[in-house]
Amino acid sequence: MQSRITLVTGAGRGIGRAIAVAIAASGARVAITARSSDQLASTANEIEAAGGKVLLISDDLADRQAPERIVQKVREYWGPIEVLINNAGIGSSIDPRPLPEFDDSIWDLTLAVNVTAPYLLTKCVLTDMLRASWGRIINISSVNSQVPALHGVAYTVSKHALAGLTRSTAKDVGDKGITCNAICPGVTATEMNDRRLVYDSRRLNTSVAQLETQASPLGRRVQPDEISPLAVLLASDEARAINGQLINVCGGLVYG
């Protein structure tokens, strides 16, 4: 990974902030893009810290136009992406409700930033990756692209369309020395699913650390730091032969 320009959507906080750190340790230069600029100056002071070289680039993917701003922004400062990794979500604790009731706005906002926004920010790195016969792109999803989430409808189908992008971007470009996987994390001690285990302990009137111990077969929920190892992995030269895959880390939530 040594000075490979990365690129990592959500890096603020949770899984997201996780990976560009450990990514950064593994010698790659970061580029980190929140809408929070709070949140991503604290990750690009621990990589700092730790030697690492980062860039802030502070946007937010639901708007249609900011994958673009993004990519040019990495490619004026250090020059093309040669690692994507789509981290940045919208999650099911938003707004939960069952189907008959769910709004109408937080399903536009979810598709655009968990689908549009990885769709395109995909378009705008291709370009470059296929000059240079190298890339990878990893998508952070879930196990609920394989699974749903109740009282989630736009999380579970946003998750189902991230896996379709995965797997057709994996057979467009996998002959060019690309390659493109996912990560399924499953429940993970997050500020995200922090609010959908309170929402989840009223609707089932049990407590949050009730439900902390039934979250995976480890009796706990997953770290981020459990996560990024493997897209340190996914991203390096040793996973070339790795392409189109899906593959959990949920502590054994879900088999497949």
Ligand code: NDP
The other form holds:
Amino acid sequence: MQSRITLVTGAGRGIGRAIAVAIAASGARVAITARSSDQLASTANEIEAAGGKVLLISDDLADRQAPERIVQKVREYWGPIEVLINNAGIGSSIDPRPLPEFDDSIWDLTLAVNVTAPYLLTKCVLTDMLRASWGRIINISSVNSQVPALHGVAYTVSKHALAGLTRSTAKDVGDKGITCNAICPGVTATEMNDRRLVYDSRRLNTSVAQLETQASPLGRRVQPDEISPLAVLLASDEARAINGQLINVCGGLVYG
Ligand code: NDP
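Mind pulling up the form predicted together with this ligand next to the form predicted on its own we just looked at?
Next comes the full complex, and the chain you just saw is listed first.
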């Protein structure tokens, strides 16, 4: 990764944190963003303790002006972003409901953070990537880009849309030294999924522990640090021919 300038959104906890730590360990400079500055500080401590270089930017990606603000801050501090990892997301666990009862404000918020923010960030970084004739964009989608999440219409639609953004980006700029791919995690042990398992355990009248064993053919949930190695690979020069792909890391939960 040399010292590639990388932005990882939603890096305060969960999958984004694991990716930021792994990317920094590979030698890249990593800008990390989320709303909670205390969680960002915790991620930054881990990166710095391992000798990595990190920049913290606290912002809210539901704000349409945030992507431009964030990209500009990284540009001023280090220079143009070379690797963008769109990880921040709102899960179906925020307020799961069947479609007829779905809350329209949750629909708007989910699409703003999960789709519009990655789209705007992609546009912002592409200006510099096109100038450099090199770039890597990695979108953290979900197996719900392929199969629906029950009582999670906004989440399912957002992850299908992120798959479309991935393929569109790959097609539009693939001949310019820039690749765009999506990692599609399955059921992964994070705060987001903890809340979803609590909802499902109540709905199905079973225990969270029981649901965990059914989370994949592995008999368990995926761990965030089992997703980050693929992000490091996709961000590397060696991955130059991998473009426009949705790659599942789900322990065999779905077959795409
Ligand atoms: P977490 O809820 O644990 O972490 C989400 C991260 O995104 C946090 O750092 C959070 O920080 C940030 N974030 C959320 N909303 C905003 C916002 N409005 N502005 C800026 N940052 C925001 O989730 P996971 O680690 O589980 O999920 C990471 C990605 O992986 C998501 O895109 C998710 O959809 C995807 N995924 C997760 C799966 C799972 O089972 N866990 C399965 C498939 C996909 P803060 O709240 O401080 O802003």
